[in-house]
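Have a look below at one chain only, the form predicted on its own, in structure tokens format.
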Amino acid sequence: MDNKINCKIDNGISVGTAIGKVILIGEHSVVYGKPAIAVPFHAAKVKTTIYGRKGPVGIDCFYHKGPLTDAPRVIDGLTQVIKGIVHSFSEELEDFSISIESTIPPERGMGSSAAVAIATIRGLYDFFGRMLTHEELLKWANMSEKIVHGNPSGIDAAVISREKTLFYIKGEPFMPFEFNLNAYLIVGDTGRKGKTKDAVEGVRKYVETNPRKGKYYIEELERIAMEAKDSIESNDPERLGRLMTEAHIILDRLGVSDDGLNALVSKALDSGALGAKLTGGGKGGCMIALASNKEEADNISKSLLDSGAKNTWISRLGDDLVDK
């Protein structure tokens, strides 16, 4: 059961909550059949507030202000998880306003789409006052991420819900495992849109056009997800640093990566980060490094700062360690 910690009524308005995700190894060479590792990050975050008033349903979030019967496309995901909520607890669509607040950037590969739904199937099924189950919450953030990204890994999802690490390989269970490592992740955003399905088929026609370069590389990121696993269950941050730096040098090598991304990792590396590289999809969006304490991670943030990032976030890093 989905315990509520993160819907509450306070003077008749209904709260849900979620947090953001950040890939920290494995993508692209997820898509042939290559581990991946997940990680809920808890310095971005979305707040739903939903609370009653007559009339037709409004909605106030980053791509619309006003009736939800007015909404753009955009957001069809959203919209459709919301009638169809109402619809199964055989309630009329009229009398309250949703309200949506983020720190999570969308398309930039940090899960937002997906913090954004269950952040507000949390606080429809609290509104209602109906029991959510974690099994429902993912059949509802499943149903909002198909319809925004057609067919989604389900990776978003799982890892927001849970807020567990997660282990994955495409086709098989996730798996999820303990964060033993002790230290900070900082995301930097070049405040440009991720391109993930140009990146994808570049990627393709690389390893097409390429067949021993191509599988020489994916081969190499399956290693690196592998040792990467290893590391953060031994606690080894320096390990893991180098990893994540070798990762960048392969996925720039694919074509995934772009000028302003490697601007920002070599920026990281030089102002001591242990290791950095793109998340998420790439030529854009976001990057990530790792640092071993908070002074550490606040050197490296304020230098991407200056370096024009648009924006960055820290988060101390394990299941047992987030900053909540």
Ligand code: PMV
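Let me have the form predicted together with this ligand next, following on from the form predicted on its own.
Keep in mind that what follows is only the chain, not its partners or any molecules around it.
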């Protein structure tokens, strides 16, 4: 039975939404307390709809359609958050159904898990008629992210909940800043799932077994993030591009890139990009490239698609990221 069509609505309907994110610089080193820059990704969205419906709680999403009690482990973060929120309201876990529609490709480094959690938290608070503070939103989203990723820096939840570009340092107050850069960002999707949890664990092992080199790479990524901030503030796209490529080389050495990502990064550079790198956890997922104008961005996007990218998006940096 399709709950979306056949449900008996007796408690109204609530909707929560959220957008994706793209990490410009600083993934992985951000887990070690170093700065990172991430931008909201408005082209891809999640919409969670909560329906009043008699009986056990049902969920309809990318990974599962059926009772919440039968949900697979892959959505354990979300399941635990739903249970936790309902429990915190002293309500029973019954008589509603959750439907999640998303255009954020899952497990591609675009913040799908955090966005799904945030849209669902918003929907649930609305459904039960409770006020949601930003602190509570972050608390629940980070609880889900911990279950999904193990040791998240919190950058995804921070950017997605605020929908603002952030210069992010774990545990420090959020620092939004304005983009002042005449450049275009291209996002290329390998079409393959990234493996953020494995990648974060791989970096941890690398740093443990190669302490000297590991420390050096993390510190290099810190320097690159600081210089990237400076290059954005001084409207220097060439410098930002060079820094992005430098970051990619280090991420590759840390073992979080793969042949597919490296091929798309090389293709973007050969097609005139100012710089290119993987974005997010890596080991699959997405890459990004920087172009000085729209025409070059279009060329790079086309080359990426011709080389096997499943999808691309283009946006002027500082504007909302939109579909190409």
